[in-house]
Amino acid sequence: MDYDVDVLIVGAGPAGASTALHLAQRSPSLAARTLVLDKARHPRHKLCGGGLVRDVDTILEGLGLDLQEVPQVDAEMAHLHLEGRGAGVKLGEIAFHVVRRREFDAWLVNKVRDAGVRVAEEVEVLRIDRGPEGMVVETSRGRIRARAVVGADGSRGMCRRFVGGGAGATARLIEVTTPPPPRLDPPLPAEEAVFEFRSIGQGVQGYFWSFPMVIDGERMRNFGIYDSRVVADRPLAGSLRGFLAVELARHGLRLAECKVEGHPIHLFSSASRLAAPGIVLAGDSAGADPLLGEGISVALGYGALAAAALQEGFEAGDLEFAGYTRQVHKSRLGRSLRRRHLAARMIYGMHQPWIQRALWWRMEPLVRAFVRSLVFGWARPPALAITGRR
């Protein structure tokens, strides 16, 4: 395979698919000269809690897509708890949807194909170089010459290493999926979700989660633990597996009887570099949400920003992308991510139990307002535009 294209998108997850779909909407002629690569073939397994907040609905609606086409379950309420007490939050009529990433991502890739953008799967990127007339990408199936590249290949992808973003903590998470457990702790309706922060005092810079989900028509439950590591000098008093085992036991589950999977997540930082001449980053390559590790709506938002940068760069004949990092940080998405980074450092840095209890038990209205207004709800027009050009 030996393509010459204007735009090469590396990675066909939500960030890469969003870039392609927004590019097809903004500049169909440029989208027709675009190629999306992925090293896997969809549908493929992808670790993720699968929570889709209301910003996902907003972005997909703007693309003319119907999320109801994807199998899902609604988490009616999200409880932000410390030791079983805290605030219940909804983002509209529900808290969020829960999907399986293998189904959601495959659906998005099919929409990319429907939009007329070429997709090549099972193609691994081996090397990226900048040549005299653009980017030269060596793959497992040949060399591709592209005038511009979008790096949407994830936390450990080659594109982020090429750009040299550097900054940003590396979070960790592990998760399990089980049939409905013998009990839920606290005893909540099966359709509700929990974020439990009780382990912050032991150095976990994050939370334990419990989400409802559906797999092949069967009710299931997804459990996991997220550790942001945004406060570098706070040691972990134990292992994530150990903390997860304790939390699962509260629900009558034994970790030893579950299939445990995990992966790292590159987090957003205001100091990160998100572009270099000829290449821009999107999705986890650019950085996920440090507060909750939420990455799907963020990835879709990055895709819109990357598509706008591509369109404007080609129209201006300038593919240096010198202003892309600053433009992302100035966008509503970027401002939301900066707020989440500051909140993560504050909340996970205040490990004293009495401070945590005051926050989660005594400040429920403040917590709800912060989550509804300052963390989520950023994806409304013109949230995703860099210049406001339509």
Ligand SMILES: Cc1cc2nc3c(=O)[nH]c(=O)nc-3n(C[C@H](O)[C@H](O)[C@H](O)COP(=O)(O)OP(=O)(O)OC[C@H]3O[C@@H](n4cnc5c(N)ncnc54)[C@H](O)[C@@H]3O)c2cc1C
The other form holds:
Amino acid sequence: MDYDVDVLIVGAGPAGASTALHLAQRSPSLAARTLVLDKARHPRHKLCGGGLVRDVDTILEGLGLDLQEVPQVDAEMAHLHLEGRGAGVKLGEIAFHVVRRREFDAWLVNKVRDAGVRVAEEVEVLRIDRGPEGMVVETSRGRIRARAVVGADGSRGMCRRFVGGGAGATARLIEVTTPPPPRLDPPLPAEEAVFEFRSIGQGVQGYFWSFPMVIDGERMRNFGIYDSRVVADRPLAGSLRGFLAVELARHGLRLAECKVEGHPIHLFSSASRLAAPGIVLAGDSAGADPLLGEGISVALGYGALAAAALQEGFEAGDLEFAGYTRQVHKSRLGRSLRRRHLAARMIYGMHQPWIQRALWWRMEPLVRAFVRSLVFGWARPPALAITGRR
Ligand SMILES: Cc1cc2nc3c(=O)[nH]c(=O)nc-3n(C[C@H](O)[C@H](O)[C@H](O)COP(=O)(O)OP(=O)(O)OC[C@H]3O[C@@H](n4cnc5c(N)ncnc54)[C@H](O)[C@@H]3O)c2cc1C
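Following the display of the form predicted alone, present the structure of the form predicted in complex with the named molecule.
What follows is the whole complex; the chain from before opens it.
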């Protein structure tokens, strides 16, 4: 059978772009027979806080890319707070960078093109089938036959449904971006970020965030609420908008005067299936971090693992991807995600005020050490260490 392409990557977000870039690095000939599709055209709007942790720098450096080319602001410190008190954490010299996703994602897609991988935008994948000789993908511009597919189509994507792999919880997030507010609560320097966990007692399985941001050279502030829903039987005592309104009021802002946007995130679970014959999942489609909803470094890491699986599969003439799920779970990324899943269930499940106070107020060194070494830092060199052994 003649194939239109060897590899079809569905979605040109961080997961799809990273898969293409790692493929170009590992196997230029396979990358030349790869096509990336996205239903949108970059630069496209993507709802996101835009926080990039150190693992993003590590992965991009491994690809020979310079993140400094993207407009950004640094969050000098991240404060993990309960009722305004807690641990300040840095991951190296700063806590994390903050970018605008439309700029970061468009930059990455340009790098994909520079690396010699074809990208087609405004092409929506409508249906995927596995025929006797490979994958048949119906798109808004016609049928494409591919030997293998990468599902990097995000939290609401269709590839996960095709694989039957969605055992993870669905987190809910809402956010607003505003000019600098009348005041910051607590009154910290404008370059610092806050994760405030006070609403766990009311059933929010996550936190309220406050990040610095720059849009077209102007300083702005991004606020939002992350509710992981990892503990299925713990109801929320109110609406997410209500919780956001209370937090914004502490900053002198009125929710009614802000543009509120929301989007779900599909979260990692060690019970999720991440591949089926002919297809592997990457990024939100496979599952993001359940503890903090951090998904950009995770998406880039999945891309490295998907590219490794593709290269191995084509070299061995075996595109069943039977070992991919296990390979992801055994990788440094997978192990970090498993720890985050466990930590999320514990922290968001133990809502008693005394336990929360003991955690955030009395165990600062432990919280810092856990975040620095067991949550982040999984992508550190050597780069291939993110690929687990089968
Ligand atoms: C409010 C909010 C705040 C967040 N803040 C942060 C943060 O500060 N830091 C962080 O690390 N993470 C954050 N995240 C998570 C992060 O945005 C995601 O984890 C990340 O975008 C995952 O990348 P991805 O490539 O898997 O998916 P996406 O970025 O969603 O990309 C998927 C791509 O697939 C395309 N697509 C979808 N369906 C189709 C189709 N049928 N055919 C063709 N193309 C298709 C889409 O157009 C899109 O371009 C946040 C998420 C939300 C919702």
